[in-house]
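Here we start with a single chain on its own, the form predicted alone, put down as structure tokens.
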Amino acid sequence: MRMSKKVLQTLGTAVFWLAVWFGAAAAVGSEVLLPSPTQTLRALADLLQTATFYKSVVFSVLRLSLGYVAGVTAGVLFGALTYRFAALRTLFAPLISGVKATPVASFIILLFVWFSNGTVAAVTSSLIVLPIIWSAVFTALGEVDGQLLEMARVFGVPKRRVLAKIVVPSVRPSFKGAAATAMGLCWKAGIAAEVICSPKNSIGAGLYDAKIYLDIPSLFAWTLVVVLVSVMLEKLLVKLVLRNKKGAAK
């Protein structure tokens, strides 16, 4: 009963916003300015019939996933090290502040000078992810129950077990939220980098070409693909984290 209500609410919301989209497109009366959902789906169907579309999606997902994994790994490592060593915290504080404050466009342009256009999106994604994970891990480590740690020390619990049974479960909730947030920002920043650098076989190149040729239905279709892939990757990430949580609980 509860599931049926949720499905009906989701369908009702989708129908409402589709109706708004149809109405706005009809009011504008030009697909160059605002294509209708039908025109967008027609453009998407045309894209689905080309091999380039699938290559672009696969290469973009691989490219940005690599950047995401690199950013998460570096974020966890730096978060743990800077929490453990105050000297490193002082040393790297300007770096983390600079990464947070620098506009994404500046990153992309600078990286475009230093790296090949096929590498920029991955590096940009990792730089966006890194400070989010770093901050979450650092903060969560500071909130680990000190009494539990002290009790483990008194009873001589091995450090590996302390890490697995006390530290990791304490950090996981903050890490999970930060990882989901970082995934969305990683995808947005990575696609923006692809649009600017236009590497071969990428979603960003498809968006750029659609914009150049004023093929607005295709632009909307590519944007729809970006949204759908981002949502799917985020849900996959959450499932993986939840599965790991269940495995740790056992």
Second form
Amino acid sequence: MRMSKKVLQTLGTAVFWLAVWFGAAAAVGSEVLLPSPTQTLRALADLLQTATFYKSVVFSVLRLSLGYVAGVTAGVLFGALTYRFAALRTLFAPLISGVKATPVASFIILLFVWFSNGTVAAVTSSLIVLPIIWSAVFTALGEVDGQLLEMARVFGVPKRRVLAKIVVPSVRPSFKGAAATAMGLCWKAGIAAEVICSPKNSIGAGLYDAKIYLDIPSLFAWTLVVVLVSVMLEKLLVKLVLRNKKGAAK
Amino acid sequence: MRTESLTKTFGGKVVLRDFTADFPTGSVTCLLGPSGSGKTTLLRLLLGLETPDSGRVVLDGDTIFSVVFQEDRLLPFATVLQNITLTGADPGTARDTLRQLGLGDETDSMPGTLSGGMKRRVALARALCRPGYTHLLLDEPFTGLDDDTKKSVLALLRTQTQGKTVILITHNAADAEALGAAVVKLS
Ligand SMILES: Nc1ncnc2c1ncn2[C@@H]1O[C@H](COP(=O)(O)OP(=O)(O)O)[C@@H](O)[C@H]1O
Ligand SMILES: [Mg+2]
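Could the form predicted in complex with its partner chain be given as well, to go with the form predicted alone?
Once more the chain from above appears, this time first in line as the rest of the complex follows.
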């Protein structure tokens, strides 16, 4: 009973906002300014019939996932090393603050000067992920229970086991949270980079072309795709990596 | 094991002054004293977790410590059994000890689901199962145990710690008697 009530609520909310969208589109009365849901769906159906669409989605996902994994790996490494070695902390602190404070757009344009189109998106997404994971890991390492570490030392527990059985499980919850947050941001920033650099076979290029040709229904359709893929990726991440008790905080 | 005129202060506050005591090898010594008298501090000095302002700790050769800290210090994300095998203890031995402490059904429980007295006994089991320990330091190990449980734990301690050097911190002089232990008083 409670399940069906929840489903009903979700359905009701969806219907409400769809109605708002329909109403607004009818009021505006121009496909170029605000396409209606049906026009958007039609554009999406058209997209689904092109090979470019599938190539774009696959390559964008691969490109940005690569950036994500690289960013997470670098973030864990930076977090651990700067926690362990104060000198590295001092050295890298300005770099990390710099990366954090720089607007994504500046990055993208700067990287565009240095790298090829496709690489920019991957590097951008990794740069978004890096500081998030870094500070989560760094902070969590500082919050590992000192009493447990002291106990392990007194009991002569080997360092590797301390790492595996105490440090990693302590850091894991914050790591998971940060990894999930970073995923969403990484995806958005990566798509933005793709729009600016417009590499072949990318969702960003699709968005860019739609804008150039003032094909607003197709712009909406691509945006819908971005949102859907983002949700799917996040679900997948949680299912495959973050739920799994072992191997998450590697 | 002994201490030679140990002095320890924390921020100008003297906790131990010129403390000299002997803890004979292979027997039980009880540390008695009111709260705040420096019992835990003494234990930490023996373990080398604090450095004395002056004086020194003289350890027996080849000392391997096992400890029940004043806090339980159990890993919250590991099962009861995993908490004990963390120290390299044999799982079979760990199960036996848990059974003897009345925790036979809790080997796979997480510490968060246990009562205070149960956690205390897990900490005790971990200490008793450390492979090859020679010295056992117990900081108020009976906290949260009811009288019957405490009695059986005392009985277990008597048999399991034969030949070990044991230091037991307690409020209760009767515990010392039950273990036939020498008493060192702190004030
Ligand atoms: N790390 C510390 N920093 C400051 N004061 C401490 C510290 N450890 C213990 N003390 C103080 O030393 C005194 C003795 O503490 P403790 O050894 O824990 O006593 P007991 O175990 O006998 O209750 C207390 O007043 C306590 O506040
Ligand atoms: Mg104490």
